[in-house]
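Let's start with one chain on its own, the form predicted alone, as structure tokens.
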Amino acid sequence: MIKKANNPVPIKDILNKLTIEELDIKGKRVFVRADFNVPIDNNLSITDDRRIRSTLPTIDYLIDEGAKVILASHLGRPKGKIDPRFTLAPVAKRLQRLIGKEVLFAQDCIGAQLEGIVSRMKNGDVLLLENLRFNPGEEKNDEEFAKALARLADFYVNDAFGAAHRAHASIVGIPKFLPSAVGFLMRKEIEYLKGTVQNPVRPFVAILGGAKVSGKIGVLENLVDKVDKVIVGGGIAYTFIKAMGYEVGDSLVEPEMLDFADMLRKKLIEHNVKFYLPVDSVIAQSMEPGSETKIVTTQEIPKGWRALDIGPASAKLFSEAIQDAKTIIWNGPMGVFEMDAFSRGTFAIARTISDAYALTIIGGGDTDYAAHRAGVSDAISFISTGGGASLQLLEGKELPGIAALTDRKEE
């Protein structure tokens, strides 16, 4: 199914930063910070290569334009030490297959030996550096490490949206020493996540789920005067419901957030935003496989039981609220969808969003996985590659990795 919807706002209208197409890169060395932080099993096989595929437009463009392409990424949390479990060698192998040409792989990410390899690169060559986080200077944003990385190239392109909220050497350090620009994936993320919120086609619906209210506060505050409807499910719903004076049993609640949640709900309603909470829930006494489950109205969750998914009436209510939307942003599942007994609510919402005649945007992380599990990924307008980064952008915050890039000169 091809999603027909309004296009996002062009990046030049929302961001005053150079883009990859504005760089004169023929014959030049271009350092691309990518996000190749992909799941790899114990046999060093990649189990999901979507993050690699999402950077292909930038890599292909640089090859076609005759640049010398130097790719760099982190993988996992090796804590500044060399750890064979987190080598990027499998990524080089997969990338080679995807682009149909040789990908050189360096055993390190800085040093004289590597600089020698780079000096011998020809136009259109592709080189992938070893895991940046094998060096402690990466996460410490060490200036000398950033300088050593910058020495490898003439230009810097950031296409690692999933890491753009980190103030690391390869994200904010290198741009101090090189002309730097936004890659195609980064541009797409900004156009959809920032541009859409600034200039949505209405009705504009935000669907928020996940575990904690505290993780979504900034998004709700930023959207108060921008959205037409807010739908809240998942664990965060029960803090709102408890704040309204209802019994929620042993459901997930953040006691310190009760007053704030109630204030935020009232503020949204004052701004004429339609606010939806679950009217029924799937409950259980534990998350053990085979545990007894019940469907109850949200006001009748007994003590000793916890809500682990929205119920069928809530799924119907939410789906009806979504149907007339022209712009939809979804961040956070409706329940513990990883377990079959508590997956129906999340999958029902995923299917409704995929069927909507609207611009549909899904935040990264769990929501991306939920859409994938529901089999609707191909019918979504845009799925973000960054969990934490997408949340920060939806909160209206500036991401360090974007702020560090070179400003476009006024024409």
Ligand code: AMP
Given for the second form:
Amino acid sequence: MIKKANNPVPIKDILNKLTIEELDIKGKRVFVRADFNVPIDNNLSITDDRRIRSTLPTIDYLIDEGAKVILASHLGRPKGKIDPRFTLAPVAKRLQRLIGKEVLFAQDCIGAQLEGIVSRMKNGDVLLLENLRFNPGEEKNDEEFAKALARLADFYVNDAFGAAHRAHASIVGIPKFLPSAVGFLMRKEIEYLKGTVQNPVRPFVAILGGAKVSGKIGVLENLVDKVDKVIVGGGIAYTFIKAMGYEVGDSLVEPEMLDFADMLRKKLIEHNVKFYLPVDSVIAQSMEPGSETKIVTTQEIPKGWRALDIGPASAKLFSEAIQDAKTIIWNGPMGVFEMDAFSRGTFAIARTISDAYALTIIGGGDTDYAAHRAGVSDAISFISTGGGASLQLLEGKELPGIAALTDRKEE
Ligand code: AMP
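Now that you have shown the form predicted alone, what about the form predicted together with the named molecule?
Let's see the whole complex now, leading with the same chain.
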């Protein structure tokens, strides 16, 4: 079979869990755990609603199939107390506009009054519960709280990929009491992130950057025997470079990761993985806007200077290495892209990735924002909605929120 570059692996081939389409939901109450943890400014205005939009396929499907749709999410860190700054009321309003249909908003997420509201819902009605984290039971994974949530519904659907790595009541607690399935967004995340790593079209290139080696090392370990090329840029590159014996001035280095980074580099090379590090860098003495910058080779970073972006030669080298890729996974910016002076490397790589004839996947968080700022988001095959959760999947770990769902019976 010839695999097309832009098709992920179907979920049935990689996960033995119920999916939303396998539930008989007409006229039934369906509890959807969504990730509506969107940025909201001081005037309670939503500044980026992509997380809400990405759950629309699940919500629309449930409405069309005549279910009673009960939506729940966390927002921010209210630490188990009611805090009006973290109300989901603005999300209810935005959702109403997006689906063109009334969205009821409940002041609480459990309780007799709420159960009354749910009992009066008609097929196709949509109800959003108040922030789950207003209740201390959510983050503690309290069993009584999970039971109270489960009492509201007949089925549970998890579409909150961004929260699937957390063992909270609404993620791992409710599925103990209800038949539980994967939602459409969750399915897409698993198909792209897990499916692609298990079964990539080659050459398969992983591009890693960002600030914390310790956050990315698990991904590299998991990819050792799966990828063809690894490109490391951003702050994490300088721990690898220092471990090779070079001086890196005041660049970011994680001393406790030096040995491990070196071991991993050697292991990748032993596995015949082509391993790329920056050959030049944009350096500065401080991150102050307007401070003097220079471009130097990796071997010549002076004391008192720090590398804050890959240089033009590295951008060219990395772009050449990416040219023939058929699958690309990118997590972590190539420099401090939030500042113009150190953004060119990240934007150059973002453009190269978006131009490649390949299945291209971005692993959430900062990298998503970088692609957005580079203006290439629409040309990427898939941008994950989860930062921590996408890293855990790329590390080959099981996510608690997926493991908790109901197993599919063998056909
Ligand atoms: P992470 O969460 O580990 O992906 O890190 C993302 C952050 O890494 C971004 O905010 C970047 O500003 C930062 N970053 C990227 N390259 C460097 C660098 N060379 N030095 C310091 N910080 C960096």
